[in-house]
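Only one chain is included here, represented as structure tokens and corresponding to the form predicted alone.
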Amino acid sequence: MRDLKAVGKKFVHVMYPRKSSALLRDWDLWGPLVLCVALALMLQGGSADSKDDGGPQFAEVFVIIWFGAVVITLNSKLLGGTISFFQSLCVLGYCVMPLTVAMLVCRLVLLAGGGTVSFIVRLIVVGAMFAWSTLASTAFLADSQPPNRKALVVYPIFLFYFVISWMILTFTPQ
């Protein structure tokens, strides 16, 4: 029960991003794992044996998220960041939460029907959640970098969440 409360507190930190070391101090990978699995399952599409479904396979999403987080973490460490490897993975993983919510909303919008209005609603939702994920993660990670290298750390974070957002936006169910 104690771990569930800690995970819940980290979700609140991502929902209301502010400069705080609580998310960095007590890192865990349970929340990011749950978010990654949930996002991968929602993006999977229709049947497992279909070759023409509208979304990526589970393993593709899982690998893109975890490999991307590892690359961003290594970039941060090589640029002189003071944050530990697993702290960075924790922050990047928890900040996928807004994009997971965006995927849930997009699935509901797609159930209501397709068309131009559906795409515009999905574009607005995914764009807002992309900005939220990027701002939340940079609020935690940018302070651990030397001042003259912050842009070199923020740009890969931007690309990481952009790729995930693009997968969500271009998802079409079978």
Second form
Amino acid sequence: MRDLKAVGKKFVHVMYPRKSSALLRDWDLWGPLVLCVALALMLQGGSADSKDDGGPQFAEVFVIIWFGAVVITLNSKLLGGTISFFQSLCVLGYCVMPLTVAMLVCRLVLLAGGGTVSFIVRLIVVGAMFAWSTLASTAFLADSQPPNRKALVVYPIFLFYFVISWMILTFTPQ
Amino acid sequence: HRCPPCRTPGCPPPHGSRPRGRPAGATHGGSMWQVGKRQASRAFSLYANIDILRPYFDVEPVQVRARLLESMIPVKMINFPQKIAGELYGPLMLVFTLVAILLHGMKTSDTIIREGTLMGTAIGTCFGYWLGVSSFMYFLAYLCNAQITMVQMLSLLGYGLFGHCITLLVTYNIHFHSLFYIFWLVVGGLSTLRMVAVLVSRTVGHTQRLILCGTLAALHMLFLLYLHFAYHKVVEGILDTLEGPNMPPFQRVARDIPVVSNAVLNTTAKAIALTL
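Switch from the form predicted alone to the form predicted in complex with its partner chain and give that structure.
What follows is the entire complex, opening with the chain shown before.
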């Protein structure tokens, strides 16, 4: 129960990204796991009927998120960051949350109907949430980096969230 | 038994040494200690490996930007060996960018891969090309007596992928064949020329230069062609399957020319038939 409260507190931290170290101090991987599974399930849902597409999609989302987070973490360590491996993994995982919300909104919009209007709505939502994710994770991670190299650390983060949000944007249930 | 002086602070004691106060005959505790020590040393070696790689990631954003721009500017100076930055951050990021672009291309072209995911294929292709061709070229450079190290080769080829990234990003979104060929020749050609110029400046002898640069240029340009046509929106492929294999070959080549030539052929054929 206490852990659940901690996870909930971290969600709030991601939603209001402030310069605080609560997300960094006691890391856990429960939140990222839940978010990742939720995102993968929602992305998979559309193609669940066709038999051969469902598996790779789920696995793909999972692999992209974890592999990407590990690569970003290693990169930030190689650039001389002072952050531990799991702390960074935790932050990157929690910052997927805006994108999970975006996915939820996208599914609701797609339920309402397709067309140009729905695409524009989805584009705006996903774009905003993508910016949110990137800003939030940057706010948490940038402090641990030497100041002159922030751009080098932010670029892979940007790429990582960009791939995920692009997957969300192009998702259409069949 | 004294522990030899450690070079780095905080490193685990070397094999065979025991902490003070532990009896040598303690079997269970001893094995536990061994296991723990092995794990500690493994974790330590991982961190040591990161430390080995760290110098190659020692760059500033300005340097990366400058190198990206330089990768498109061939320098015609072959008497004196040109400098190559032994750095891996830029190449690594370019390879990941290429992976993302390839994923995009695969998705839009509805590529279906039976055994494995799109992600795995994209990563495998990009990293396989980067590492494989670098090692091959390094081997060839060794044979041809070129002055280049493995890290420099990786860096050179990695920055050479910048042209690929631009070309594919543009042509996966704008589907014109002529545009692709222009980009292929100009952007891909410039980045290839840059690498060739660097290699030429570091090799002695005409035959060696020809072998080395010919191989690199061919591989680099063909890889771009492959990436474009393997994952591009398959228009010609659909045409092929729809209309059967007994088509004259020139109709499959490009999209805009055959229509015109076809119409011309048809009208001439009709005209001939009418006159006959």
